[in-house]
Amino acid sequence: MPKHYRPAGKKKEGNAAKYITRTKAVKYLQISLATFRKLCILKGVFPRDPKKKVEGNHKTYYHMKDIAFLFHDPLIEKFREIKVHRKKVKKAVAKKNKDLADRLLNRPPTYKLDRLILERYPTFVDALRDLDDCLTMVHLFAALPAVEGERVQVQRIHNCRRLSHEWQAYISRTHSLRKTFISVKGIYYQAEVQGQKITWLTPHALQQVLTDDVDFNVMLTFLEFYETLLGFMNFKLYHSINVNYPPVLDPRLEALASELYALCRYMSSGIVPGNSEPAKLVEDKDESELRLAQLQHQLPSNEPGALMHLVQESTAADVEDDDAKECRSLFKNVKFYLSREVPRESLLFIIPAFGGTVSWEGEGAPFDETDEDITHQIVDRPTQSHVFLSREYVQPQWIYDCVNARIVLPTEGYVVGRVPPPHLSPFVDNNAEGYIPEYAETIKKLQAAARNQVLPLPSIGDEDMEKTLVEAIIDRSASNEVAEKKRKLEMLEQQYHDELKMEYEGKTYSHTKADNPTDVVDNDSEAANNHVDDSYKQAEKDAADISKTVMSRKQRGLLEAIEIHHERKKDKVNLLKKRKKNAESSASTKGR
């Protein structure tokens, strides 16, 4: 008999007990492949891959767990009534009963994910953690064109808009976002939420095509579940700050596509949650702010600084960090105006982020462009109808660079007209990578500067001046720096060198103290100090090579591919240093 025969009817063993193949795994829920795919994305169950797959490597395994999992939800029954629900309506419209049809189609099965919510995130944090892509999902949606007769409901679109404005309010009152960079793809956002960095991706405001490369059907069932997640999050952090969730929004600002600036101005309303009042005072507080929501498209709307100042009477006790402390400050006393061209919602979510203060060109808008205390305009064309002499016209990069370095950089680079300095990444380490671009140096000691309190910046005042004081202190201080680490280096490498060539010529320490300490390494030094260093470096790679032979196959196969990757950052390094090298050449033949 063979060692592995099993006898037919006897319980398996091993990978062909743990897995099941997704073929058998559908006929074992007695369900469509489509409804166990849409089953799958909801629970958080994903395929796995065995060691050993006991039919084939052409197949798709599922841990057998998993399916049991799945087995005893009670979303199959929903499904299955939805299923029995579409062949009645299918079946009055075919025998013509309109009315038994319209009946139907007005009560249909209907499903909750709440559930769900708790159930694969039992603790807040662990949602947080997770937020990544319910994010760039939602925001993504919110982007796409609310049309009648496409693949993706109207209704969805705008609840995405909906939690998308939402949660931006809730980052800008808390001053919780912390980096921002441009891309080709969109916009990428980091914030930091109770010790959790979060990072998604927003779509720039382009028109929005729908491909039929896409499968709609998978995306909105992770939507489906994304809107849920989201919309839990929201409610729970906007409790955490003592403001009403959901909210309600002006009727006029959202008429005039300003939902952003609405949900600040009703958080800064400063509506608390749970308050222990009498029922009478509740009944008249509520009168009231049912009252005051009606009257509210009476209101002034040339309110100043009512998107910034979000829920100053908050009774919650806010533990800010110095990070949270420096964001909120960085445009503190700075009045922003955007020009038609600029992306408004991106940088309406920015600057109040920051501490300052923004209105817009176009209805709604809390202050007009003739404002007197304005001192940035953020444009992106290269004429203007009216120049003010009273503020700064500067492209909106400078925002998302000055957001980046965390410092009010000069806006001299920054000039309409003018080619600005490039956009770096914050989402990449310059010293890991091995390369450090030039204004990333620039910015360091703009950074140094301001740490050390050399102000005034460049860009005010008496700009010859203080440019020379702010590079005179920096370089004075670095240099001072640099120099005393040469004078010990040299010292230690004089050292070595004087050992050296006495270890080479046979002589003693009192020889040589006899003779003359203070002459210069000639050339047969030089080359006892080569061959040492060859002799060295042969000693290293000896030494590799023999902890190669020790290493397994796969450990070698990991070292290899670490070298490999070192040596395509070395090219790239060297890459990029030649073309720096090739554009000042350039651009010192051009200036002659």
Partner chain sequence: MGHSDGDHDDLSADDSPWSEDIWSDDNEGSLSFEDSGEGSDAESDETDALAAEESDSSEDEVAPRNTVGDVPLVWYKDEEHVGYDISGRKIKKRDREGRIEAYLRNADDAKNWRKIYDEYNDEEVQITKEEAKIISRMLKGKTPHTNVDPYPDYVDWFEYDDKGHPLSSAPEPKRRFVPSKWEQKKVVKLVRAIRKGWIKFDKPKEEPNFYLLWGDETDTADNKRQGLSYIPAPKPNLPGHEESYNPSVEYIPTQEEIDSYQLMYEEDRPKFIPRRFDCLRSVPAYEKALREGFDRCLDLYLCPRTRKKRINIDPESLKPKLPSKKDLRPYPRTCYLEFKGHNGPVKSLSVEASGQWIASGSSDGTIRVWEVETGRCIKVWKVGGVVHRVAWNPQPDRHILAAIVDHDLLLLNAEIGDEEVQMRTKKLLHIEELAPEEEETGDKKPAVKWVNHDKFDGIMLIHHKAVSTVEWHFKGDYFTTVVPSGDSRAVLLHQLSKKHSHHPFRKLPGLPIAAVFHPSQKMFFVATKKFVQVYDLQKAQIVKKLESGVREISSISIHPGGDNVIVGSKDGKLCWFDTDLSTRPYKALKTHLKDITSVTFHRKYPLFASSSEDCTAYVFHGMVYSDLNQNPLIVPLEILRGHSSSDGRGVLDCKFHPRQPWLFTAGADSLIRLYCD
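Pass me the form predicted in complex with the partner chain as well; I've looked at the form predicted alone already.
One chain, no partners, no other molecules: that is all that follows.
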């Protein structure tokens, strides 16, 4: 008799009734596997782990309720309609019925995902919580080559680009970016929207290769959902800051592929005119777009302070916590100029998000390189030939490090042609990890120094002075530490002297003899101490072990797992320390 035998006519119970394998689910729904996949992706249905896997261990199980949930979705019917439509078109083409084919192709059945989004994310915060994957995916597709004939439609890539820029513009405008990190995989950003931390990854702005080892059908289905989701999210977010959503961009800037800047500009101007534009828009799109763009172009005027103006306005508008305030004013009085070779899109996003003003080399830039007020020029080249004395020339990493440290770091480490200090991840809790990299400590000191500073930062123009000031503060804190150490040492010394004195007084005779034996005794006692230490350790270990003997097997296993975990962590830290030591020693030998 099989293990799960059930008499005929008796209904299934328990896990056998609650869970269904994928194959059975597909049969139950009477759809193809591809459609099932698509449906699962769109509806957010995932397999679940039953306690008892009745049909076998290597199968995927879905909850019966989930399948019923799919079963009642109108999307199934829509997919069938699409299939039928495809067949009709095929037939019409085969019969050379061009009229019918054209007519059919003209009105293909379509579906919308707004209902699904609301179903999956009933509140806005729910959607925000799940936005990480969405953003990463959209940014990834935005970086794919928009070439006809590839597996991804050009239009979708453009749509992804637009959506990602809209999102970035919102983040930048509300100054809700918190952390950035340049990794080998791309640039990570973390923003905080409505109390939710959202992290996403944008690939480096280089040509991605479409590989063959991925199934684009699956990815594109995900993308389909994500595009819609992000569209609605952007709408809601733009609505919340009182900007019209499908933003209309300056076609000139758009053509120059600086949509982000165009968007920023749109948002800054969008607040002022209010709702008068959309009415115009609907009637005559193309023309009004142009006119509007021109209008906007004039409205904020060419002066670079437009964004700053916006920033000031918004400060008055809404109340924000300290974090946001800190972020907004990080680059408050700093004016940046980007060279041709730096990742423009990323920096154009970050710098305004932290209150800075930025321009770049190229057309459509708000101000050019010769501007007197530029304080920092971001360059990434081995040498800088022409140098303006009034500004700092720094590598792009400086911006990212400043953002993570939330202070304006001294620029000397990031000067052109120098290998910049290590770029550390802001997502790591160094204390929990048990290892603090050297540069993290330096930054910490700098932060402490900046916090202690009573004086407001002197104007950024004389960077050198500020730098020296910071250094001085660091020095001071360091010297304080040193002084404390010294005091301790002195105390110890004093004590030792006192003891010596007492000894001396106790046995005034033969103090020369007394000296040597004490040394010997010291040595002996040291060895003995070591021995005792060892035995103590052994005893402690024994004490720990002995209680293990009476533990149940399960608990012992748990304890051992925890211990192994600790051990591994320690090993990792030790490895890092060892490497560091090796590197230092090799550097010192080289230095000689």
